[in-house]
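Have a look below at one chain only, the form predicted alone, in structure tokens format.
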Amino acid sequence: MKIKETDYAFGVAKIRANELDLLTPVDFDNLIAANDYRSALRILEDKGWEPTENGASFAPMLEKFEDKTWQLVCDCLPDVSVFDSLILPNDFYNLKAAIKAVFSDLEPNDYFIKPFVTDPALIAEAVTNKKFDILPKHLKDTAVEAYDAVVRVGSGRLADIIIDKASLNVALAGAKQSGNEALTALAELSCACANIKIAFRSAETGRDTDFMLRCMADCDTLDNKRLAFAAAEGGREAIAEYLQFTPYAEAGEKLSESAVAFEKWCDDSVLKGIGAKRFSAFGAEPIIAYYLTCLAAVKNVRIILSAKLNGVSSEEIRKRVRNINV
């Protein structure tokens, strides 16, 4: 049965209520200004973030927040598969983890992430026993190709390239298939940002255009050949010059400034892109916006707490923290 926009009304109302508990820009200012790591932890605990049992490790606290957020999202969606294009990249991350674990004699469960579309246990079984046929279509061919890259070519790097590219392509295809304009725009932005990063890093390490094109995902808003050629011929400046004639002119400016500024721009653009639709009364967009805002909050908290542990100045932290307007 086709889901109507009005079917999201209950979920949107529930999200509205929970938005009141999100960290605000003022909260992030207070975290950045905190005297030390433990002072920052106390601020988070006062805001309802569950305290960590081991003060030296904040990872469990972030994981609890992410789990709680995903459960809320699931409760608010009439059909969780609407979010598949946002979650599918986690399946590919778990595939990468399973392959690395098999060839390193590690326990893959220690590296799997949530949420997921495909049960990580199924991925682990497929890779461990080379039973790739049990995987869903969106993973099967990529798993075979990546596994072969490790076994026959002996290149874990090539396996990573294969998986990363497939992850972006599958997410974009899934977003287009969903018919949701917001999800499609977000997936397209992810592909564009990834391709720009590839061009920049390849230029810095002297990679040629063939290598870049092999890594780059499908992208309707960029000409991958022109981007790769600019990177190979003129480096960062040439990349920025090409981007002036694309929807990513500002990305080029940030890239000219620093890699950190560009990374921040990519994340900020995701929230900016969905932000205009977050106040809609119906449809999935407010729930999508809430979920992405929570993920950005987790990233900010991780940046801030890591910086506090390592004695990074408040000024430097501000350069890295993402913009969240709640």
Contents of the next structure:
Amino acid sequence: MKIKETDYAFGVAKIRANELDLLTPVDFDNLIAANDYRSALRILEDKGWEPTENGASFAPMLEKFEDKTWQLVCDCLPDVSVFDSLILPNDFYNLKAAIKAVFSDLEPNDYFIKPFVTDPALIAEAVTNKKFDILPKHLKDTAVEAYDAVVRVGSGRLADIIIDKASLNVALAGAKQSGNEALTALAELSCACANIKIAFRSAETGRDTDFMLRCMADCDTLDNKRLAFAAAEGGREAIAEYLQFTPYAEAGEKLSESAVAFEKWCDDSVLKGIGAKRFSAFGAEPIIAYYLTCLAAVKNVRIILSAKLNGVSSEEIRKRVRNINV
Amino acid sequence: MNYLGAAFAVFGAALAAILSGMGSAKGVGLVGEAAAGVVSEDPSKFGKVLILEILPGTQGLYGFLTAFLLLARIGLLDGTIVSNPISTSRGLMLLAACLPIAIVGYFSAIAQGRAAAAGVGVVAKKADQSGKAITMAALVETYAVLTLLVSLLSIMSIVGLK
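I have the form predicted alone already, so could you send the form predicted together with the partner chain?
Below, the chain from earlier opens the complete complex, with every other chain and molecule after it.
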């Protein structure tokens, strides 16, 4: 049955109530300005984040926050499959982890991430026992191809490329299938950002166009061939020049500035992409926006706490922290 | 005895009660869902969201009022319709008189429900702004009230015709 936008009334209202607990730009300023790591942790604990044990890593705190956020999102959605296109890349990450763990004699469960569409135990079983038929359609072919790349070619890097590309393509296809414009725009933006990153990094490391085209995901808003040729011939400047004629002109400017500025632009654009619909009383967009805001908050907290632990200056942290407008 | 006029009038009364009642049920239901979302996180806001939930319910009352008045005025409730039946043309006029509150009641209740549900979101984030949320949703009521007046005045005038 098709979900109507009014079916989200309960979820959107619940999200609105929870938005009060999100970290605001002022909170991030306070975190950046905190004297040290401990002071930053105290600010987070005051805002309701799970306290960390004395001297312990902050990773469990972030993990608990992510779990809590996902649980809330599930409570708010009339059908969780709406979020599949946002979650599918995690399945591919888990596939990558399973392949690497199997070939390195490690325990795959230690490397899996949540949330997921496909049970990681199933992925682990498929990779361990080479029973790829038990995997869902979106993972099966990629798993076989990536596994072969490791076994026959002996290239873990090629396996990564295969999985990363499939991850973006499957997420975009899933978003288009969902019929949700915001999700489609987000998936398209993710593909475009990934392709620009590939072009930029390949240019920096002297890779050829064939390699770039093999890595790039299908993208409606970018001409991959032109992007790859620009990268191969003129590097960063040529990429920026080509991007001027695409919806990513601003990305080109940021890329000319620095790789850090470009990465920040990519993340900031994800939240901007939802636009005014995030303030709507109905529809999935406010819930998508909340979820992405929480993920951005986790990323910011990770950047700030890592920087505090390593004594990075506030100015440097500020350059990397993502914009969050609650 | 020809009751065709009475049949048209009763059909009008039924439309007024059914359509505006349906609109109110949809509107109140929608706000109720949104209100439940807020109350599940902050039960102290129940009073404020309840006011918003009540707002789209008025159209149903207007439809009921219109239907009741019509049935009373044509003598269906006290049985005088048997001795004093209404003509077909008067019945049709009474049916037409019910349409404003029936149709506008249905659509305005749904529209008010959407506005009130959006207001619930305002209350969720800024409880002190609930007055503004209520005012914005209440403005939709204007058009239901206007059509209620049209329907009531029409019914009273038509029944009074010689």
